[in-house]
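What follows is a single chain, given as structure tokens, in the form predicted alone.
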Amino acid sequence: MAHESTYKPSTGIERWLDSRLPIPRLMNDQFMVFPTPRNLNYWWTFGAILTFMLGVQIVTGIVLAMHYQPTTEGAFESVERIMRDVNWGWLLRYAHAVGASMFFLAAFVHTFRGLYYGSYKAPREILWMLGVLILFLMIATAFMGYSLVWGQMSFWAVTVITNLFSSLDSVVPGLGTTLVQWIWGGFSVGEPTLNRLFALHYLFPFVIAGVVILHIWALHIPGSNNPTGVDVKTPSDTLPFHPYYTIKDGFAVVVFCIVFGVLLFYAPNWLGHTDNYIPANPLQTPPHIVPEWYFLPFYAILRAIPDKLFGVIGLMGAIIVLFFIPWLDTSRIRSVSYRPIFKWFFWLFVICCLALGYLGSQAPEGWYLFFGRVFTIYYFAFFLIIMPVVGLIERPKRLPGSITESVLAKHGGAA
């Protein structure tokens, strides 16, 4: 969304800097007076929440890395030492662990909001794809971070997940086993594995930050989508980002931090697993290996498919399919609010994801396995069948003539 710069340097230093490195002009044009649709609701504040949580994870992670010991003999003890002996170490460790859960909660809400309001449609395809890439990097980073605790559950989660690459043996004999041994740095999960995961876990948040910058850049080219899905047509359809949305985003961040704080100070282990307070033991497998809650839907898809190779394909496909949504959805209407048929399928999809999360936490047997397969089928059918077909046959509701018209209609015609 191109707009003329309104920045006017007021001092000699500002004029000098503006002519050489115009950072103040960039901040003013892109984050202060940037024209933003005037009808954005609180679902749009999760972008700011995610930026805040990324900062929390990077800051706490850097300090924790200063005290962490990435060895099989010292990893578990170093985490306990951080909790007990490092000044405010318990707060840093819990803020990082609970912060990961809150980070994923905000990311999932942000993703479902994008799906509901069609924020992936032209001209925002690159914006959406960068968002999916960020989600993929978050999953990889969280998996590697989960391993660093070196407790029973994290150790065996690493063993199981990394061993999935051995399924490639059925495609090219020996390829999968070679790849697994290369990841492990040996013939089993050990100290080389831990060192590699620690190095990558430290690196990836900065990669995520770089992709986030590209994500914001891609957002500011076409501008934000909005609940109606109608493009900005006149200046009256927009408001400057500051102070209207800085205040709104700031309020949302504070409310989110209250929820974060309640979990952090009163239930820091509620979303974790008790087995991670048992040191890793390669000779004793837990009776039921369960990953963190934000991995459970994908874990349920993996276990719902009986063949190992196709299970891995299903696991990866559950994320990869998100990249192609801009072309799978054939409807010309962005917002699901104006799509009466697709709206029902969307809410069924939300239920499907919640159900897969629950089923991923249960043993893969009996009815749990049956429903896991049913919801896995619906997960992929939603993208590969329902989106293309419903978009062609559905008759949407009438869209408002403009963003301003929709806002005035909502408030009874009052300006």
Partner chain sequence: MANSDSSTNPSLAYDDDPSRRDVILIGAGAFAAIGGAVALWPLIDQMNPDASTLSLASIDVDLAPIDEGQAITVMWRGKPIFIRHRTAKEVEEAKDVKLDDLVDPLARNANLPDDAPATDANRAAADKEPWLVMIGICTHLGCIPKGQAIGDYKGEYGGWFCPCHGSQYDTSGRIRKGPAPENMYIPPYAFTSDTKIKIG
Contents of the next structure:
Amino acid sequence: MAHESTYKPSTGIERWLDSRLPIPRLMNDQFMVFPTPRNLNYWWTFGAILTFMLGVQIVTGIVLAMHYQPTTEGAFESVERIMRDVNWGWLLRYAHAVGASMFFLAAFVHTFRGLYYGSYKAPREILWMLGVLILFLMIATAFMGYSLVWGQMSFWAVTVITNLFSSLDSVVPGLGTTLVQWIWGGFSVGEPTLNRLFALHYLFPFVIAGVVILHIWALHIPGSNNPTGVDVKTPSDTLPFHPYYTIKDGFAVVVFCIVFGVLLFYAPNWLGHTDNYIPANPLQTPPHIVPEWYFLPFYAILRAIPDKLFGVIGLMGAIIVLFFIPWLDTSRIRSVSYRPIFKWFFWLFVICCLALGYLGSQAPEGWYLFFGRVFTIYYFAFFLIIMPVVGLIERPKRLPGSITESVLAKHGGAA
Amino acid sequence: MANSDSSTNPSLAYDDDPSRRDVILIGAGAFAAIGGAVALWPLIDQMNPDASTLSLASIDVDLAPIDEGQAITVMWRGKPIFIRHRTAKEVEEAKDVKLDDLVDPLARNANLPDDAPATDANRAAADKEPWLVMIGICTHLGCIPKGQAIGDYKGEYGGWFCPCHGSQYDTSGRIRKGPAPENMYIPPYAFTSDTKIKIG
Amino acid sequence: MRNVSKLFAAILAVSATALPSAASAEDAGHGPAIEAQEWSFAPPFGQFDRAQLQRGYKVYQFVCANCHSMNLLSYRNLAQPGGPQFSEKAAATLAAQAQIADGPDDTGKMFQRPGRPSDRFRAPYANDQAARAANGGALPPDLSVMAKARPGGPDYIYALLTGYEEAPADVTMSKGMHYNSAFPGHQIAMPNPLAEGVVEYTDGTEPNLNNYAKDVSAFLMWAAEPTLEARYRLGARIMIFLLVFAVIMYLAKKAVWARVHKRDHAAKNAA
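If the one shown is the form predicted alone, what is the structure of the form predicted together with its partner chain?
Everything in the complex follows now, all chains and molecules, and the chain you saw is the first one.
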């Protein structure tokens, strides 16, 4: 929300700084007095949680890189050395591994929140697209990070995922093979591959951090959306970000940390796969190869499609389609809460994603394959057919006149 | 505290008390600060030597092949260890030095108390005075002094000479001239037989 | 509207009934069910049983170590807190019992010497090829993280070690293979390693198959996760801290937002 700056430098140093590098003014205007809709619920705290998790991942990651050795001979052992010999190494490594899962958990909640409340609709299209870009970068980063352990799952995940590019051979003969060998730096996944994965895994989080800054910038132009989807109309519709949302976000981060802590301290390997504690063996593929849980829905889509090239297109399309949501949704209003028909399709879509996640962990045979295909079709139909069509034919419920009105109505009901 | 107005949520009533509110906010800030500070420690401590480094092996060295007047250098914990089989003349020279002439009056011998004086007896191997075993690192800025090889310049005192900044050590490895502040250190070691030592 | 919701309910019902039946048909690939055992190191407050780990080390040393390496473990680990906690001296003695390859010496030759606490556990074979050659082509896997590398962990190891049976009549065994009820596919190259009395126990524990299997499984769990006790201990402290912190943050949040709620009530009452 564009607004007049209320910052008044009070000391000489602040005045000096204000005419040179006005960081105090920026912090004041964007994070202290920034007018924020007063009716944000706890689903809106996941932005702060994600920022926190990005910080956790970067800090633990830098520290782990001080001990990790990106060689095919030494990688697995160096990870175990971190776990055994490095001071607090077990804590740092498990925090990083479980942290990746927690990061994705929060990112998915954040994405579904945006989807439910129509936070991608004008004027927040670029905000949304930057978010999808961050998700895409997160997927790439997590994939590369998982490979660094150089266990059986790491190795075969790299082999399988990089081989996706070989599907381009059916477009231009030889193109895919050439590309895959370029990615590998050899004729199979090996030491050059591991080294570049490590280099890029170290780089990408900082790229993510950069895009996050753009994401927040794009957020602060129109300001936050809110559960009603009704625009802010008067100052009484808003509260200053600090202390109201700093404290609310802070509370949410602490609660999130409790969940994080339970996994980290009592079940650090629960979300992982036992096969990744077997050192990589290029001569033997594990009987069931599955990615980490956060990739399972995408993996299910890949396997649901019987053609190699189209499977890859489906996999990429599942993310790329998200970029176009702002224009695929034809609804006049934002929040699904006020959309009686679309609401059902939305919740079915949530179930669809969960089901795809489950199916991605199972062998692609029989009923699993059948339902994998059903839900894959629904996944794309949701965006490409349901969103545009339902938006046109649906008659939304009456929206509250303003944010304040909706808040008072709610409190009236409760009192 | 109790609010008789039924339209007010009673659980919010105490929050009208500003002092209580401030106490809670200060408490929240304190917890955040403690949490952050505690989380910092593992990030710092991880850079300290790890458990495998701390347990690093001791080494055995056979002294039999080292003739009088010769010296060898072996590696222990990544550091060079100078082992010198001193001639009788070198031992005499080292013994004749008066403690008052020394820059550093302490023996710097890990096998003796910290305050042992830097006599040659306290520097050389116990009961085997021709043998001098020490960490061959100049105490100035960590270079490795010359003097191990036969043809090396050994400095004015016939011991070792550091090429970096000109520190000069005598035949007992004691600093005599130049910027180094301390005698070269004696590592923990012991004779396991007449001609074998175990360092570390 | 109603119809739409009924349709979805129907779809869900179908998928809910179809999936479990599909799952049961698929179980063969996941290996036999493993029975969970009671372990002293169960979360959230468990600890290793020192005496059990010491016995387990003995079983490992006299039985497993003949074929299996344990390359991530050092003898010094046997004395560290949270493990078998042999005394430093005992660990040094255990290390010295093993002949470790070292070198090259001054003449460029490798030589054997007694182990030191800082040495890794002695591996029975110089390399994988030697291991295969000595074991009929099968490679005995390294046991360092075995308890984390198989579904079921220590439960699986226990089930495997106690799972040797006569092959049922309808199973044709391949040459050199042994029937095991816990092993995926039931045909394992490793012959039954344990028998009553193969390892001597000095602490009064009955030297039977069950105890051997249990003790060595616990030992392998410690070997795979030597910081488990530290993790639980730190976890308990951090969790208490976070719970208290969360309560304080909740109260702080309520205290801050009370101003808004108060204003709302005033606005409502005025209206």
